[in-house]
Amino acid sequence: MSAQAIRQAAIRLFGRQGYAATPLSAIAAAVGIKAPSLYAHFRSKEDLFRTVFDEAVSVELQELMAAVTPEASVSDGLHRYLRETVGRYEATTHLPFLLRSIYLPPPQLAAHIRERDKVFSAELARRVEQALRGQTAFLPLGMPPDEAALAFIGILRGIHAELLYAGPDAAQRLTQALWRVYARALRPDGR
């Protein structure tokens, strides 16, 4: 069995059922080995633990790129990754994982989860920031490109938490709100 498909497994089963619930035993039955041949993959269950959230810490930040591209403008790719988010929650395995692991860290992870979100918070802030950067029409006179990607991660700070605790439906609600209020203070003519 390929450490790929191990890796899906273990992003899957954390991902649902939290890091302290979920055995390597669980993970090898998912992909049809024994628990001891995990361990021609990966050092530990934590090795493993990392290696998924480090993965998906990359796939969220490729999302963004993803979403905020050149050839659209920076206020409607924001816009698209945001809803986006949403969707992803719903229909991919990293990004449950990965909230559930930046809200809810195993207790002998949790340095390992600060240390590495702090690492995706700034870039996805660089990263918004550069994209700004490139569009100053959509920034107000007066409001710098990098307090306008930190409003833009406190939004998706926020549509993360409302996706763990409240669920799709009340973070698309969120989402649609938090991006009217954003795109409008965002604008020269406050409108």
The other form holds:
Protein chains: 2
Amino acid sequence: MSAQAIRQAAIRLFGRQGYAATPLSAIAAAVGIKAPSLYAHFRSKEDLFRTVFDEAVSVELQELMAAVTPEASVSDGLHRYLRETVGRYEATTHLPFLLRSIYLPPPQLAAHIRERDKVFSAELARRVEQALRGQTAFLPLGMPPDEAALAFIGILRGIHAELLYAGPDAAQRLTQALWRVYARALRPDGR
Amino acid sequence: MSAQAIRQAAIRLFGRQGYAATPLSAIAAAVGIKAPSLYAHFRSKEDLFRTVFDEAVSVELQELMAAVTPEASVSDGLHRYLRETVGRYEATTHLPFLLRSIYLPPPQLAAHIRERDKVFSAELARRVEQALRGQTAFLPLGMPPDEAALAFIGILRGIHAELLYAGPDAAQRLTQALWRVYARALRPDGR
DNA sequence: AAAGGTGCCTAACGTCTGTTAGTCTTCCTT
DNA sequence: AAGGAAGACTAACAGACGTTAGGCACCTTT
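Same protein, the form predicted together with the DNA this time rather than the form predicted alone?
Time for the whole complex; same chain goes first.
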């Protein structure tokens, strides 16, 4: 019952302040109980983190699969995923938490995080390249698909960093500029 | 004498493990003294952080000014700064420290960090746009300079994120791919 | 109605960490 | 040679934090 509320509060607070800077007492207070009561639901602070991290990864994985499908065109798929990423950063709690955890993990949990993240990263890379190769069925690319895929992931990282650094508004402007650069570079004749 | 050694150790450890996860005893041990002895040189842990952060900002500012001069061409200036950023990430201690502090600051120090970083960000934006406008003296741009400047900063952020996420080797490959995309988008005819 | 589990509480422990107080040695200055 | 600052030490405190122990109320099951 309240285990769900605890997970939500943990994601929100870990995402905002980081793992080390979030005491269990803060999570407990957010759901209206005392810190020791958390131990009726989780074995330890690390256990709580692992639980919510795995949950957040699987949510983001579903978002990715919904946005970037093999059938969608590049602008319907890749561009949409970029825009939705920015939107989800303020609309959800799992994305801020995820970005923070992945880019600067708490040392003791780094191994677990890296392991789970590999699944997501591999799926991301696979889908991006798939989307780009699908594109060439209609229109040849101005550059090799593997290089274009690498650059897309770099652009996604730039948007991640801007989200962490300056928030969704700045990241939205950046997304526009980066996508225009990217789309222009993909055209075989540069238009 | 040893105040310098303390600053170096602090930058290295804060950069590797973060502010909260680095006890003063670790910094003291790194220079061969005990934790309370640090108070002969600094008023508090926060004071130590502020000192080394300001130092790191000023070092990076000088690097920027050396790489991106008004006279240099876009590829001599902007491209060089990207490549040197990746190189400095493993060759120096101040850049890992700086990226970590700026993207995910310790809450109590966020105000100070943001304030000092504004100076650097403003100078960065100014120089990038200057370099791009200088470019049009030789060759017109394929897109508006302010948009191209924004995209460049986004690309720099992508490289920052990749440095944090995967380290210098992956970041170097990413830099190549992103610069090729960027340079292609800048050409008036796309070549 | 009895029994047992669930979920919360308070009290408390042990550890870690930033910080202060007080002392001793070393070295430069006068 | 005397004096004093610099810079290190040990001892100790106070607070925060994760965690455990033990107990109490409520609800479901039998």
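Model, not experiment: these values are computed from the prediction. Numbering follows the first chain given and starts at 1. In this text, rigid core is short for the largest set of C-alphas that superpose within 1.5 Å between two forms.
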Exercise. Examine Ser44 after superposing the rigid core and state whether its CA is displaced by 2 Å or more between the two forms.
Key: no
Quiz item: Taking the rigid core as reference, does the Cα of Thr69 move 2 Å or more between the two forms?
Solution: yes
Quiz item: So, does Ala29 move by 2 Å or more at the CA between the two forms, with the core held fixed?
Solution: no
